[in-house]
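Next up: a single chain in C-alpha cells, the form predicted alone.
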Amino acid sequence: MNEVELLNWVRGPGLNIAIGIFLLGTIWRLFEIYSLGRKKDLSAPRHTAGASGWNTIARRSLAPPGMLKRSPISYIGGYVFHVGLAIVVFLFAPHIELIENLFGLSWPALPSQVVDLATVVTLAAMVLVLVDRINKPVKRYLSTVEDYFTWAVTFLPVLTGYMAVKHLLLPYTTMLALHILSVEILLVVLPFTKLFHVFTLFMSRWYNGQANAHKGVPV
C-alpha cells in the first residue's frame, strides 16, 4: 500500500470504521452508566446556600484553594492543553469543513496563525504535564500504563496534524494519512478508556453536586 492508497483508505473505510466504533462504544458506555439506576432518596432535602449540581460544576472546574501554588504545572498545564485542544479541534477551518461534511454543522473558524499558536502551546503543555507526572514520585506511582497510553493517543493527532500543515519530516500525503489514522485510533479507544471523561466529566459533577445538595452539603 503506497501513501496515496493509505490516504484513501484512512479517509474512507478507515474513517467509517473508526466513527462506527466510536458511536457504538459511546452509546454502550452511556447506556451502562444510566442503566445502573439509583434508589430514590426519601429523606427530606436540606437547603444550603451554594449546594447544587451547577455550583459543584463551577467549583470543581477551578483549582482548590492553595493547590494552584502547590502544583502549578498540573492545573495551569491542564487548563492550557484542554483549552488549546478544543481550539485546535473545533476552530480550525479544515476540521470545521469535515464536521460540516459529516453532520451538516458549521461555524466560523479562527485564523490559521491563531490555531498554529494554540497547537504549539498545547503540545508544550502536554509535554510539561507528562514530565511533571514522571518526575513527581507520587504521581508516577499512581500512574498506570493506560495513563501514558491515553496521553500518547491524544498527543499524536495534534503533533501529526501540525507536522502535516507545516510540511515537516515526511511528504504531505504521508503525514496527512498518519494524522487521520492517529485521529481514528483516538476515536476507537476513547469510549473504552479514561478519555471517556469528555462525556462524563460534567454530568458526574452535576450528579454528585445534586446528591450532596439534597443532604445540605456543598461540594
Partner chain sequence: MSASLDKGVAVLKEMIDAPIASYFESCVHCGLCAEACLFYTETGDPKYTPIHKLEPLRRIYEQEYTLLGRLAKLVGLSKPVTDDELEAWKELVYNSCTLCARCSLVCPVGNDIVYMVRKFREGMAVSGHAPDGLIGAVTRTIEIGSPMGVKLPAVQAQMKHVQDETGIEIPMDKEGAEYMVMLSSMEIMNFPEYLGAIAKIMKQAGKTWTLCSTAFEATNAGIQIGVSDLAKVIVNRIVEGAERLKVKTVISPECGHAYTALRWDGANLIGRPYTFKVLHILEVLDEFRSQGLLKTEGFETTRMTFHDPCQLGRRGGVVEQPRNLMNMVTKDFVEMDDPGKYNWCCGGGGGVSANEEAEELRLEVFKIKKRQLENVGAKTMVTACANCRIVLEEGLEHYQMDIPVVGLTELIAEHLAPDK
Contents of the next structure:
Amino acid sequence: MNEVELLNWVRGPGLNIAIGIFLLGTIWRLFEIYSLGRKKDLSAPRHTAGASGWNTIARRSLAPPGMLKRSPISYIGGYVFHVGLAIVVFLFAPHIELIENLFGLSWPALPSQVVDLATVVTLAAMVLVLVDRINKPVKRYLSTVEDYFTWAVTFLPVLTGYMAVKHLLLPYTTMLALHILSVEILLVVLPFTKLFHVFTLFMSRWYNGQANAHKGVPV
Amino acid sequence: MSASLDKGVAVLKEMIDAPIASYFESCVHCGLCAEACLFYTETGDPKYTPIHKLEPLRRIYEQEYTLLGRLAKLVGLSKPVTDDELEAWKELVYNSCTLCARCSLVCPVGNDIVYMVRKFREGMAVSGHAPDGLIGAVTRTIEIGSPMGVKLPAVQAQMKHVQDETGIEIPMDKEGAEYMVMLSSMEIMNFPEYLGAIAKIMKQAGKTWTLCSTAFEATNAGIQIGVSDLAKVIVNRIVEGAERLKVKTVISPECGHAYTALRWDGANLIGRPYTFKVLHILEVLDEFRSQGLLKTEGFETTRMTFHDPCQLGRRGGVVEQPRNLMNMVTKDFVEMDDPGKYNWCCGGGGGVSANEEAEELRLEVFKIKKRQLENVGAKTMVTACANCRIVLEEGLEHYQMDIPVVGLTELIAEHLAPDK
Amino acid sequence: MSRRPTVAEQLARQGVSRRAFLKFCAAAASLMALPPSMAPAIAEALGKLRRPSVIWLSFQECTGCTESLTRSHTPTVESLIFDMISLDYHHTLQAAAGTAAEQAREDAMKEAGYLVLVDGSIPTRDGGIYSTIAGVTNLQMLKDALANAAAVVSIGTCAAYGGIPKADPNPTGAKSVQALMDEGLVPRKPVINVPGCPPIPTVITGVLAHYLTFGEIPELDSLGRPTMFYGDSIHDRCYRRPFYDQGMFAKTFDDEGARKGWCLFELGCKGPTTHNACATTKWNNGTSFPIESGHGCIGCSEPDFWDAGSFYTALSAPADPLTLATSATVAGAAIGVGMSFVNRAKKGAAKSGHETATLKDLEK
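Given the form predicted alone, corresponding form predicted together with its partner chain:
Entire complex below, previous chain first.
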C-alpha cells in the first residue's frame, strides 16, 4: 500500500468504519450508563440563587479558591490544552471544511499562522501535563496504562497534523494519511476509555449540581 | 453473625445508579480531589486520594453494569472484588474519610465523590468491613437509643438541672407545640448548656416547644456506618414522635450529620415526604433574628472565628445564618481561609470521631485546622456541631493550643437581652 | 541504416545551429535543476550521442499523452528531442501502417539497449484480450519489447499507476508497467514514471534528456517519479499559497474570493497532495496552469486520483464517511437498550432480593 492508497483508505473506508464505531460505542455507552436511573429526592428542597445543575456545569470550568495554587499545572496545562485542542479542531480551515461536508455547518476559520501557534502551544501543554502525571505522586499513583494510552491517542492527531502542515519528517501525503488515521484511532477508542468524559462530564456536573442545589448549595 | 461479601455486593448492586456510573466514567485521574482532601494534604500520602477510596466500587460497577466490564470479568482480565481487598479498603473508606465532601466541591468533571463513598459504605458494612467503633455506636443507638448509651432518665436529670438553674420549665411531650427540639447525646453528656440556651431563647421569642420522650436523640450512626436499613429505624423514631406530638417544626441540634440525617436523608429513608418541617437550630435563630424575636445585648471583644460544620455548610446550605448571628454578638469576628462551603473539616466527621482506629490519623490531619487558626489569630472558636466541637477541643489540646471552643447557640444565649 | 548518425550530425543536417542547440541544452539544464555551467557538458554528451532507438508503445490510453508531447510550438525543446532519438515505432506518429509498422518495431527490437516508452495501462484480465494491436495483446507486446530494453519510461498516469482504466471497478484488470514487473508478468527493467494526465511536455522531454545526457536513471521518489520534476507539491509552489495560509478561500467558482484569486482548497484543489511541476513549469509554453485558470488541481499525477473522491470536494473532506452511520447508530442503540434491560433486571433482582440489614449483618 503506497501513501496515496493509504490516504484514500483512511479518507474512505477507514473514516467510515471509525465514525461507525464511534457512533455505535457512544450511543451504546450513553444508554448503558444513564439507564441505571436514580431515585427521586423526597426531602423538602431549599432554593438558593446560583444553585442548579446548569450552574454547576458552567461553574466547574473554573478553579475553586486555592486550588490553582495547589495544582497549577493541572489547571493551566489543562485549560491550555483543552482550549488549544478546541481551536485546532474547530477553527482550522480544512477541519471546518470537513465539518461542513459532514453536517452542512460552517464558520470562519482562523489564519493558519494562528492555528500553527495554537498547535505548538497545545502540544507543549500536553507534554507538560504528561510530565506532571509522571512527577506528581498522586497522579502517578492513580495512573494506569489507560491514562498513558489515552494521552498518546490524543497527542498523536495534533502532532501528525502539525507535521503534515509543516512537511516534517514524512511527505505531506503520508503525514496527512497518518494524521487522519490517528484521528480515527481516537474516534474508535473514545467511547470505551476515560476519553468518554467528553460526554459524561456534563451529566456528572449536572447530577452533582442538581443534588446539591436541592439542599441550597451552589457547588 | 451474618455479614458476607455476597451481601455487600448485592447491596452495592442496588446502590449503583446513573450518577455513580456517570461519575466513574467521567474520572480522568487528574488527582485534584486529593488536593481538596485533608487526609492527603496533611499526610502527602497518595493512597488518601478520594477517588482511589472507591476503587472496589468502580470495579463492581464495571463488572456488573457494563458490557465490556462483564466480558473482562468473564475472561479474567478484571478480577472480582474479594473480602481481603475490602478489608484493606476499610481504612480508606472509614478512617480517612469524614464525608466532608470537599472533593465533591472541586472535582473538575463534577463528580460527587462523597455521594459514592456514602453508598460504598453500605456494601462495606454488610460485608463485615465496618470499624468496631462505628458498629458499637450504631448498636447502642439501635438497642439503647443513643450512640453514647444515654437513656431517658439521663435526659430528665438534665431537664431538672436546667430548670433549677434557669427557672424555666422544660416541656416534654407537649402536643401541638410549634417546635420539637432534638438533642445529640454529646450535648446531653458534655454540653448541657445547650438545653438551657434553647429554653431562654424560646422564652424570649415566645414560642411553644417541647422535647419528646421517645425521640430526643437526633444523631444517626446508621448514616455514618452506611446502613440505610438501620438509619431508617433510627430516623423513624423521630418521625413517629413528631407526628404523634403534631409539631410544625423539628429542630435539629448543633450536630452536622444529625442535620443531614434528619433534614435530607430522612424522607428518603422512610420513603415519603415529612408532614413537618426540619430546621437546624441556627436557621431557627436566624429566623427569630430577622423577625425581631431574638434580642441580644453586649458584644464579645476577643477575636472569634466560626468553624463551618461540613454537613451544615457545604452539605446543608446553612452558611449565611451563622454569620448573621456571629455579627449580633461579636465585635472581632474573623473568617478563616476558605470559609463557608469551602471550609476544611475538623477531621472527625462521618463517624471518624467514633472510630478509635482512626484517632492517630485524625490528630495528624488536624494540622490544617491548626494552621487556619494560627493564620487568623482567633482567640475563641465558635461552631455549631457538638461533634466538631469535641474533635476541635481534642485537636487543640493535642497541639497545646489554648483556644476555647463554644457552641453558637450558647454564645447567643449568653447575650440574650433580659426580659423587660 | 548501417550506422545511426549522432545527434550533432543530425542537427547539422537539419540546419540547426550550434548556438540553438546550446540554448536547448541550457534550458534542459535549468529544467533538471542543474547549474547553467552544465549546459556545455549536456551539449557535448548529447552531441556525441548516437540517436538511440526508442519504441513507443501505446496501450489502454486516450492518446492524450502523445497529444501533449506533440502540442509543441517551434522552435521547441520537444522537436529537438525528436531529432535526438530515433523513434522507431509509434503507431500514432509513424507513417507506416499495418504489417510494415509492426515490422519496424520488430526490427528495432533486434538491437538490445533501446528505450521503451509506454503510455496507457495494460489489461490483464482474461489473458489481456481487452486491448490488442495487430492481434497481439498489450501484455505480450510489452513482454517482448522489454526483453532487450535498457529501460522503460512510463509516460502518463495510466502507464505509471494504471490511471483511469484501472479506476474502480477496473473491468479489464488494468495494471501499470511497474505493477506487472512487481508481479513478474513482464521482465524487470529500470522504470521511470512520468505521470500526469497528461504529463507536462517539457517534463517528458526533460526526463529523456537527462537519461540521454547522463546515461542513467535520475533520482526517483517512492512512486518512481524523478524528484527533479516531482519533488515539490503543487501546493508548495502555488502562487495562491499565501491565501491558504491566511485562511482566504474561494467558496464558489464565481464568488468574490474566486475573482480575487483566493485559494481553491475548499473547491476541492488537490494541490497539497499532488506532486508535479505544473506550478513552476506551467503549460503551453509557460502560459498558465489549471489553478491559474481558476480551477483546482485534480491530482492527476498521483496514483488512483480518479478514485480519491470528487474533484470538487475539499481534500480534508472525506468521500462518503457516513454510510455506516445509520446502521452503527441503530446497532449502538440496540446494544445500549439491551444492556439497559439487562441492568434494570439485575438491579431489580438485587432490590427484590434485599434482606433488611440488622445489627447481625455488621459482623461476620
